[in-house]
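Have a look below at one chain only, the form predicted alone, in C-alpha cells format.
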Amino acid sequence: MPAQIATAPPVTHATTLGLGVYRPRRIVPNAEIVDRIDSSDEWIRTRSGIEARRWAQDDETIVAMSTAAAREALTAANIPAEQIDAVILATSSQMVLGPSAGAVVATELGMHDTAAFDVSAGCAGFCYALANAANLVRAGQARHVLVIGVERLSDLLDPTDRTCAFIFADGAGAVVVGPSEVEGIGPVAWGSDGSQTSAIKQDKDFAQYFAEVAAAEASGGSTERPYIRMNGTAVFRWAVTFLEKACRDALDRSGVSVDQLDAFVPHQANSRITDALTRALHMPDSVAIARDIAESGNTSAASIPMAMEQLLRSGAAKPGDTALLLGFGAGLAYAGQVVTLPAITAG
C-alpha cells in the first residue's frame, strides 16, 4: 500500500491586512521630457492623463524600493517580518536573472529561511501575485504572505521614443495577505494572449544585445541597450474591447455587483482606458475611481498597490471598502479580483 501523504490544514478565507508604498524622490514633470520627444504638456495630458511621473535615482533600486514598501505594509498590518512565510515579488524590470529580488528583499527585512520568488506578468503582475498569495493562505501552505509589485522602468526607456518615454515610471507597493473570518480576496479572473506579444515588448533579448556589443567593440561602433517598445493603438483597442468582460468575470466570480463596489482600481495605464472601462461597466458615481496615473505615471506591476494607497490616503476610499482590481498589459495578460481594501499607516 502506498504511503499516505499528509496535507496542510486549509483556511477558508484570505484578505489583505496592510498596504505600503514607496514613491521615488525625483518628480519629473512633462515639461522636462517634451523637447526630446517633440511633444507638449497638453498632448501628453490629453493622450494619457499624465502630468508628472517619478523616476528612481541610483540608490532607489528594485530591492530598496521593495523593502521600503514592504516595511510600511508590515507596519500597517501589525505583522512582524518573522511571521511572513512567503514573499512573492512581481516585476518586469529586474535586470538580474538570479537570485530573485524577492529572496534578497526577504533577507533585507530580516527574514530567515522564508520562501521567496519573483513573478513576471507585466502590468498584471501584482494581481497574479495576489491571487497566488491568497491561494497559498487558503491551502494552508502559508499563514502570511508578503506581495510586492515594483518597477524601475526608467532603466528601459528610450528617452527619444515618443510612444513610451512619457508613460512609464518607477515605484513599489506591497500588501500583507493573511487568514480572515470573511473573504477579502475574491476568485481571480485571469488570462493571456501570446499572439499579441508585439503590442508591448522589449525590443531585443539580452543574447542579441550581447552579440551587438561584441560586434560594436570589434568594429569600434556602438549599440543601444534593450528598450521597451509599445504599439499604443493595439493596446488601447484590446483594453477597451476585451477588459470589460474580464471585469464582469471577476465580479461574477466574487458574487459582487457593480452597484456594491466602493472603489475601482484599474492598472494605471492610460486615463482614457480607465474612462472607457468606467463607462462600459456603468460605474455608479458613488464608486471612487483610482487616478494615480496623473502624478505617478504607469508603474506597471506597482501601479495597483500605489493607486490603492492614493485612494485611501486621499480619503476617497477607506479600509474595509469593497474594490475591483484589474491589472493588464504586456503578455498580453490580465488579472482581476474583488478585494476588501487593507489598512495603511497613519500620516
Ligand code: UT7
Second form
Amino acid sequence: MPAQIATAPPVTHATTLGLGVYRPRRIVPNAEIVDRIDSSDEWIRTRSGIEARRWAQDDETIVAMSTAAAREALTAANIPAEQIDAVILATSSQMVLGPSAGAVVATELGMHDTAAFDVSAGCAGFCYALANAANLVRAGQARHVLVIGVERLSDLLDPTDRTCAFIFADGAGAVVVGPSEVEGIGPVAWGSDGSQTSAIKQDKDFAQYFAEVAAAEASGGSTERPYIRMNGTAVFRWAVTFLEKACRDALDRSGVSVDQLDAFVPHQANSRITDALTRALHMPDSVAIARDIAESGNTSAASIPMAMEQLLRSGAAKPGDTALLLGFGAGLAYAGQVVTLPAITAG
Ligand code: UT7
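Let me have the form predicted in complex with the ligand next, following on from the form predicted alone.
Whole complex next, starting from this chain.
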C-alpha cells in the first residue's frame, strides 16, 4: 500500500494586498532617439502612443529595481518581509542565468529560507507569475507571495533598430498576494504559440555570441552583441485579432461581464493595440483604461503593475475596483485574469 501523501490545508481565496513600482530616474524623450532611426516625435506618438520612456542607469539593476518596487509593495500591503513565503520574479532581461534574480531579491529584502524563482514568459510574465502566486496561496502552499515584474530592456536595444529602439524600456512593479475572504484573482486564461517565436526574440543566443567574439578576436574583426528583434506588424496583427478571445475567456472564467469592469490594464505594448481591444470588447466609457505607455514606453513584464500603479496614483481607479489584466508578447505567450485592484502607498 503506497504511503498517503498529505496536501497543505487549502485557503479558499487569494487577492493582491499591495502594489509598488520603481521607475528609473532617467527620462528619455522621443527627441533623444529619433535621429538614429530616421523617425520623428510625431510618428512615434501617433503610431505607438509613446512620448517618453525611462532607461535604467548602471546602479538601477534588475535586483535593485525589483527590491525597491517590492519594498513599496510590502509597505502598501502592510506585510513585513519575513511573512513572505515565496518570491516569483518575471523578467526577460536578466543577463545572469543563475542564481535566480528572485533569490537575490529575497535576500536583499532580509528574507531567510524563502522559496524564490524566476519566470520567463516575455511581456506576459507578470500575469503568469500572478496566476502561479494565487494558486500557491489558494492551495495552502504559501500564505504570502511576492510577485515582481522587472525589465532592463535598454540593455538589449540596438539604437539603430527602427522597430524596437523607441518602444522598449525599463522599470519594475511588484504585488503582494495573500489570503482573502473573497476572491481577488480570477482564473487565468493563458497560452502560447512557439511557432511564432520569430515575431519577437533575441537575435542570437549567448553561445553563438561568444563563438562570434572568439572568431572576431582571431581574425581582428568585430561582432554585435545580442539584441531584441521584433516583427512589429506580425505581433500587432496577432494582438488585435487573437487577444479579444483571451480577454473574453478571462472574463468568462471569472463570471465577470465587461459592464462590471472598473478598469482595463493591458500590457503597454502600443496604445493602438489598447484602443483596438477596448473597441472589440465594447468597453463602456466608465472603464478606466491604463495608458502608462505614454510616459513609460513598453516595459514588458513590468508594464502591467506599473500601469496599475499609474491608474491608481492618478485617481482614475481605486483600490478594490475590478480590473481585467492582459499580458502578451514573446512566445507568443499571453495571460489574462480579472483582479481586485490592490492598495498603493500614500504619497
Ligand atoms: O511587447 C511585446 C509586444 N509588442 C507589440 O505588441 C508591438 C506590436 N507592434 C507595434 O507596436 C507596431 O508594429 C510598431 C509600432 C512597431 C510599428 O508600427 P506600424 O504601424 O506597424 O509600422 P509599419 O512597420 O507598418 O510601418 C509603417 C510605415 C512604413 O513606411 P511606409 O512603407 O508606409 O512608407 C515604415 O517604413 O512607417 C515606417 N516606419 C517608421 N517611420 C518612422 C517604421 N518604423 C518607423 C519609425 N519611424 N520608427
